[in-house]
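So this first bit is one chain, no partners, the form predicted alone, shown in structure tokens.
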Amino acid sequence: MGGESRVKSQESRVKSLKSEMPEQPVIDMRRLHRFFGSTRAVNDISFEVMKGEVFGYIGPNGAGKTTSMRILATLDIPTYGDALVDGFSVINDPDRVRRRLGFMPDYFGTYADVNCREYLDFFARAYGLRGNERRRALAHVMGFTKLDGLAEKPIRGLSKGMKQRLCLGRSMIHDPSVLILDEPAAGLDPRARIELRQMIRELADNGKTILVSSHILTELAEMCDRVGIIERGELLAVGTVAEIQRGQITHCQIKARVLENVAAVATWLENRGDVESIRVDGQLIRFSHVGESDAQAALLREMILAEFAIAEFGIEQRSLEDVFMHVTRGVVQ
């Protein structure tokens, strides 16, 4: 009895220690490089993505997004550095990585004469699913992607949106912990994009870790927890939109609505050293202000003491598009 008690006590201590350990990243890019001759397609990329997180990967064409995603999916080998999925290296343990990862490329081949069920069943078998396990996987994926009503429909008859759902289903048929989605919303109509975004968020809420690239920045801003901005193979910024804005943009955009004497207010602002880029549009005055929240409060107080009729005063929130345009330089390689 004493020995059994000690074993239970040891197991309890191990569980306690595990619970106190910091959470490990599910995706871990470690100084990743990929060169093609003199072209540095990926140049010293490092970032982490945690469990249940949607990470947006954005950059212009040729920035290195697809190359680094292909390396993560074990479809290419880095020149230097490494990438880990669930702690397994894409270089040393590619088979273990593939079992834990689903990849949805920006373009995927289909077999026009097979139907949706046959297509997904083929990939379920390729991943080694058998019997009841395969049937449950097919039922779950077709239900989640809402393809169950189109199970017998040939792929050649599917719309672009339904084909994207089919590719998403293919990537998740083996229940991976990580999904890599390269431009999943490309060419979709507004309704299909909204539904895809909802599915991605639901997958993340269920514990999937998702790395997604897109040129539709408004979509990423609405579904991503954090983003990474890449250009010419280099990672320029990582974090939430607010964090990147604080780190990269020192000026706040202020919007004030003035009830009267708008020109006088604009002239008063022009004479200040902490105000730039004044634009007047009817009763609205927009300008760039240097300073934190306390400085903005002081500015508003001074405007009121100057007896200007201020009806509205506040910061105009920058979008992901604004941040992207500020951080990137618009150069290609």
Second form
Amino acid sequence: MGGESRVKSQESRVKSLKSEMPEQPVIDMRRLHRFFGSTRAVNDISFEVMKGEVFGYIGPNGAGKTTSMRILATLDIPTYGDALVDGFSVINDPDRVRRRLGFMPDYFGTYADVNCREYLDFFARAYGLRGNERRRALAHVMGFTKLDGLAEKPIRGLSKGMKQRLCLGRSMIHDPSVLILDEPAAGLDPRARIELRQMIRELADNGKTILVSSHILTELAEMCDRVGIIERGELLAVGTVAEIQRGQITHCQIKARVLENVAAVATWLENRGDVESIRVDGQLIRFSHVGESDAQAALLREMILAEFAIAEFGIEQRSLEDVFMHVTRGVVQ
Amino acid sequence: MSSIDSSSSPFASGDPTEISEAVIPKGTLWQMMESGIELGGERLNPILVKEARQALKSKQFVITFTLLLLAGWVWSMLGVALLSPGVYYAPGGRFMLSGYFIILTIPVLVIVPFSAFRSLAAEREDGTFELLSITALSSRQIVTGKLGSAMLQMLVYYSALAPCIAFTYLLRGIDIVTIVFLLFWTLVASVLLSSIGLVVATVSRARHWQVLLSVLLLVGLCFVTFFWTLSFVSLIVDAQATAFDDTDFWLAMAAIMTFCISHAVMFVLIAAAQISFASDNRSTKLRVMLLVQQTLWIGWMAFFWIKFEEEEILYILVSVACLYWAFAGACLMGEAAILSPRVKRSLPQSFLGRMCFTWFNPGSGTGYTFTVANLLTLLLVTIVAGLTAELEGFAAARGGFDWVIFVTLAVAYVIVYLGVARLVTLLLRQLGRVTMLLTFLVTLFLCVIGVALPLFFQAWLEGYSRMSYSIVQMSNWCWTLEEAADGNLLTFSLVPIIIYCSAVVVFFLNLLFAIYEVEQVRLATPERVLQDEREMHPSTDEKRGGSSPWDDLKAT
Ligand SMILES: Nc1ncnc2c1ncn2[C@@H]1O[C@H](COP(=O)(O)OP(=O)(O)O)[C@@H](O)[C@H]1O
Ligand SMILES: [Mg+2]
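Could you give the coordinates for the form predicted in complex with its partner chain, as opposed to the form predicted alone above?
Once more the chain from above appears, this time first in line as the rest of the complex follows.
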């Protein structure tokens, strides 16, 4: 899919979002709790996902992603709280939620002795699709997930990537408006990952609301409109990736190349209050600076006024990994 | 059934023939047959379609089928060899049929029910059940789909042996009625056992329980099959059996038939309730079914009572019904007393509605009251039937009223034991979660203790050999009822009086603790749900509005 068309469709999506304001969230988690004995797998989680949004759900293993997604998919019930899908409670109206929701679990539920087409056909029938409608759904889904060539292949012989595609196909066979994907990219090779990302983006551009989980932030950063970071059952941060990056980083890594008098520059910097942890590496000086962009501009101006020979001055972006490590505490329960 | 609004589906396009024409080859007869199969397949339960496809590729099915054919063939050879040279002039049908019957019952009564059990249990183990449960299929459709697949498998086995069985008819010595009778009842038994297998599959998801249950089920099935073949083979071999000429025999068969059907339905409903989602109403349908079974039972027994005028029928009527309700009541009392908001949406609102239908709501208190109400109805019917007999001068009328004491005591015992068990479980609820199994075990424990304790106590007082009935045995329902049936209880008139009084006390005490359940009121259905209802069934509102005779009046 071309970059240009993607931008366009995103624009149209934003427009349609704005025109229908004020809008109900499609997924609405309301103070969700789920305890297993003394384990607080999900501990007071609330967030909303709007129509057509891709929401990334990120957290280390055991954080409670699967548990909360299973509740959303009506496979489990919360200890306290509720979750609404398209306005329906997952506790009291699971039947109505189910019609609108496709769930791709982190396991691959399969039957022995069926091939891909029979598998999808079975679920299409189970979702109440009949006759030509079902055939069209099958053709559409197999085309979308590129399973056309594998229709008659027995499921047992599928590779991991093919299985994931089949799973995705199954979860979207009834054309749900909400898709819950639990670690869809786990165990995929880079190429399959990129294909999966494209598929998810395309689904979102077609107006589907998608909740996708992963334990790797970078995997989701590109395709998600917003992300939520969860650890030990608690939501630590919600927002766009940029917002989270900004919100979490009060320190900014700055790299400067000085042509002469490196040591003098270093001591000059050391005497300032807003600069920390200075490292000198040949002509390069790296240090972390506390403050927003205007403070950085002021710093650069002062350095030039102090007549240092600055050849390069730049902010080193913190990697997403750093953000993730910063937000989460790496505690396992 | 189609849950998806076809107009909004991206898969629904204008031309309905575009694909079917491409798939179905030309040629009128073929075309008709193909489209017939297509149409039929669309209406069939999806699980049935899938399992039929799967079965053809499954090893278990192919092996069983091959073995069945092989066994049939071997028996044909062996049987004919044993019978020869008489096979040419003496009728050998009965001998051959008994062999084929044994060959047929093993797959039909053991393998079919067990594979029904396995196929549901395996779905739950493999995680496919979760995927299935979030589709538009209802839990009842899942269970009936599994039952349907079991029946399909059974019919295939039947048809495999059909030629052999036709061959026995040609050998003479056996009539077509016997053959059909055997095959029909074996079929009914297979359906019933399969539905039991499905219930067993839903009992627990824990691995160790699954293993234990599958062993128990398999042993049970073998047991049933053994006695089934034993009794039916003796029927085949016994050429003198003349029961078929008796209308009473067929009446009894019809009665048994209705109970088999109603039980199969009941088991399907139980299994479906077990696998349904938590906020669903899992109880009301079962209670309606209990009521249906009670009505069937009373109906048949009343019919036989009028026909045969035997006093024993009253005893059978009440004893069986009391056992049935003791069992059902012990299970109903295990239900949680908290109604989900979803159930509360459809609670009755009018006073009359609340009086009559509150007892069909899930809950332990309503369950107990429901049981008692049914027992009292049963009692009323029995007493009316008995008294009419006395007044009309039935042959059964002996002028005695022993049966009145027996039936009232039996009902009172059930009310007391269930009521006490419920009070105990209410206490236990204060300590922790009480499951249905626990409630059932508490009831069972009380019933056993009630018999054992007075027996031991009296034996310890008087010595085992000199024991005779005394007032100490009041809680011993077995002995007391036996004495009542024998008409000896009039000398211990205190016993029935105490039992009746305690039944009344226990019942009202329980009613007091059921107040909370009775007081629950209807919750408004959320606007979003109503809106969805209107979108899904837009016609019902319009029709109702349009066809109302008042609309025209208002307009004019
Ligand atoms: N059925 C269960 N019984 C007991 N504990 C569970 C169950 N399911 C999940 N947990 C616990 O809940 C926590 C969250 O698990 P999960 O939601 O699977 O995490 P994630 O998907 O983010 O890796 C873990 O500590 C896990 O051990
Ligand atoms: Mg997980």
